[in-house]
Amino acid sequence: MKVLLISLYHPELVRGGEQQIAHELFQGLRATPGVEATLLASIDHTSPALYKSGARITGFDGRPAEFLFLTQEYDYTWEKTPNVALAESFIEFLRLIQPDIVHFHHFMTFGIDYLTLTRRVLPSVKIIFTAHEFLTICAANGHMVRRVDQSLCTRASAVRCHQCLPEHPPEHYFMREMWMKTHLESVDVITTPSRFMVEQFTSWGLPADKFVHVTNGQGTHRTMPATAPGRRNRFGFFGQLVDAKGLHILLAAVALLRADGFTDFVVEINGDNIQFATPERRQEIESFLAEEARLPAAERQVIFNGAYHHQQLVDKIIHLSPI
């Protein structure tokens, strides 16, 4: 059985949960007898040295069966790639690999229409789509958070989406919903890491029988040691340093505790990709960390450890012992 995995970014180039899950699944399939797995991971111009003149799909760092899709001209409004040459290369790649299953872990940087393109090129292929967030439903980065008041959004509609993103008229969001649903019809199975997501997608109008709930696995077989007794005063943040992950809320909590005179704690921040945060949020986080770094080491409640590789995760959690 041949399986092609489509990933938003490669975890060696841009770290993040979706690409890590996709790569771990790829590695697991590669180790499974009778399965021939291929990975096609996108990159964008944050890795300019990997772009070669005239190239559209290339191998990656000598790794067997791992390829890079060199995204160009991506349209984030309609979630599509208008570059015809890229589409032609993708078609050629599909015909060369001849997969039995194509598993899209994301469509961003490829295009939602690549689901339909895959079906047209390989009519009998099984197409799986994993929804890691709500980007098909929500044009506001798939977060389902209302930009008008930062409240949770329970449903999308043409008017409600226009309120969050007034640069387009309500009709635009009506057409966007039709565009997304049309291409999702090409999918045989949609998996989600939470049952709540299934409820949201079915409420949006997708058929319930297409969904399968599959929790995200952990790619390490190491076990966590028993928790030692003591104070619970060391906290860890693990993730991308972007708006939706809430690091700014954690830092605001630190400021509130300090204002009340409570300093018997440490927060360790482990993460990367602050370049993907909004400029305002990036400045807020970087200013806080810069001020913290100017304090004497004994007076710091916030420690920034920088990026980490997924294999380091258990060691970093173990390090978070009481102080």
Given for the second form:
Amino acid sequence: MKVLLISLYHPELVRGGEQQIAHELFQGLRATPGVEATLLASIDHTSPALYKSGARITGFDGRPAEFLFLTQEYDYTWEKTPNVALAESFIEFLRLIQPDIVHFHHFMTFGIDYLTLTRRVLPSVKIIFTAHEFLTICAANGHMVRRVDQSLCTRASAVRCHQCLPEHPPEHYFMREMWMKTHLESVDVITTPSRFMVEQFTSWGLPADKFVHVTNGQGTHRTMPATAPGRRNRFGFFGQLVDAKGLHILLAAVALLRADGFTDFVVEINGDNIQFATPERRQEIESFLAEEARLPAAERQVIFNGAYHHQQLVDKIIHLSPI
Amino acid sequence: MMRKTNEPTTAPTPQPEATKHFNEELYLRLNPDVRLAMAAGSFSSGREHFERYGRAEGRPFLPAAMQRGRVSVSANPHKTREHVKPPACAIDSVKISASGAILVVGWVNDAQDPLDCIELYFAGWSVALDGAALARVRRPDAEAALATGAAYTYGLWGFLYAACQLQGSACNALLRFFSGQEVNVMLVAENIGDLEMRKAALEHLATAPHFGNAYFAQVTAIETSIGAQLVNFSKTLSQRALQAPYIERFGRSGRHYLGSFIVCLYGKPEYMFLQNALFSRQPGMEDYEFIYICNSPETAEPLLKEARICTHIYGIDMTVICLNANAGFGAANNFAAQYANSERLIIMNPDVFPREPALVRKHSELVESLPAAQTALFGAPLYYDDGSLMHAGMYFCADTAPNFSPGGTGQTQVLRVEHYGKGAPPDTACFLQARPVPAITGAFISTQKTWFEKLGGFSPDYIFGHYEDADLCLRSIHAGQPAWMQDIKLWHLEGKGSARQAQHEGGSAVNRWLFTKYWGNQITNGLLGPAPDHPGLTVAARA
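Please could you give me the other form, the form predicted in complex with the partner chain, since above is the form predicted on its own?
Every chain and every other molecule in the complex is listed next, the one we just looked at coming first.
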């Protein structure tokens, strides 16, 4: 059985949960007898040195069965790639690989219409799509957080989406929904890491029988050793330093506690991708961390450890307080 | 003192009795404007004025008993007045396009002495714009400068299409007034392209301020001459836009289809991939082709890229025609129809999408099963994105407003097109039933190709778009086949499929005037209102 995994970014190049899951699945499938797995991960302007003249799909650093999709001109409004050569290279790649299953872990940087393109090129292929967030429903980065008041969005609609993103009229979001749903029709199975997501998608109008709930797994890393009970005052943040992950809220909590004279705690920040945060949040986080770094070491309560690899996770967590 | 050139300038033969009784001081007392003109150096004496003009004008020169409490009229004051100062006026700009269109913009305080004409003199050529043919508009800046407090249309603009190659720089503009006064203005004319000229003229029409409702005032402003000149000019540009198109076929060639969707694009290429995505899911779509005709040359390259990608993803056979300029909705669709590989044209806006899963197959079945009279020309219910009805056929209304402009007809009538069921609940049965209607929207027209050709297609007279759909349907009624509504449902994101600018509003104003001019009499004779009793409709409904 041939499986082609399509991933937004490669975890070696851009850290992130979706690409990590896709890559771990790829590695797991590679180790499974009878399965021939191929990974096609996208790169963009954040990895300019990996673009090769005239190429649209290349290998990656000598890794077997791992390929890079060199994105260009991506249209984030309609979530599509208006580049003929990229589409034709993708078609050629599908025909060369001839997969039995194509598993899209995301469509961004490829295009939601690549689901339909895959179906057209390989009419009998099984197409799996893993929704890592709600980007098909929600144009506001797929977070389903209302930009008007930061409340959780319970229902997308043309007018409500226009309220969040007024740069387009309601008709745009009406069309966007039809556009997304049209392409999702090409998918055989949709997996989501949470049951809540299944409920959201089905209430949006997608058929429930297409959904399978699959939790995000982890590779077979070291297990956590048992720790002695003690004072629980050493906390850790692990994740991307982007708005939706909420680091700015954690830092605001530190400031509030400190203002109340409560200083017997430490927060360790582990993460990357602050370049994807909004300029306002990035400024807020970087200013906080810069001020903290200016304090004498003994007075620092927030420690920024930088990026981490998933294999380092246990070492990073082990000295934190278990909660 | 200036006089109109066509008036006599040599003294008439003196009459003995006048010579005998003429009294210089009495003549100047009875004609104070002549005294002022003499003081300004226009005449050496009252006698000279009398001999040259006064006698012919019937000016008084003999003493007469004055009746107290009564006005004694001795001559037509409008014709006899000698003006010391010419009316305040200015020419702001003169634009000339390569094909001979001329746009003049200025202002004049001619409330007391009407403007007769504007003459423009260039090196090697000249032209005169009749004062009555000029559009009159408000000029708040002139109102402030003159501070008369009068609600007067000081602003003026004129448009003339000479249909010959013109160029000019130094321009001598001569404003002639009915009194004989003249004002000479030297300026430098601006030479612009033809498309820029159309844009400038239509923008001026759309944006110039008026007293009262611009909807009527714009029509009044252009009805004497400018409307016809703009239509002729725009038609020339449309014909030119259709010359040397870029045409590319995507998908299969040489096939014959059940129908050809013709979509005219303007400004927004993305609707091609949206329509391809949604129509490609329709059963039976393999028997139809798309013909996209693009009125925006600047989007040709991304459009052709999209077409190539669409062919890979959706596989709909498609012809793409890119024009070198905006030919307008009517001319572009007529042109695209020539490339249809079927006997059925479906003229459709780019922002129209199927609302039902088997719409295309249903369309094929309707055309196959219904009497030809009901499918020669038919429309469909269109829906807003909010779910309510947007269109279930069209009917005509007439708006009337008083017209107080000098020489006007006393009223301005403008025909308006209304949609049946606009905003109604989606399943309102009376709007969904098959029936003949006065007109259908150009957003979705299914027509037998031979019938469309017999009608001559859309009229190319309308500028850019608007009203040509109603015009086509009215011609169809007069040819014996009214348009029908058939129940196949589509979405219509009205107005979102193109980028609308001020020049398009100007074009719509011209089209309002033109449509009223063409169809005013016929529509008021049995086709007015939502329930017209025109036999062309009632007979078809009974049949």
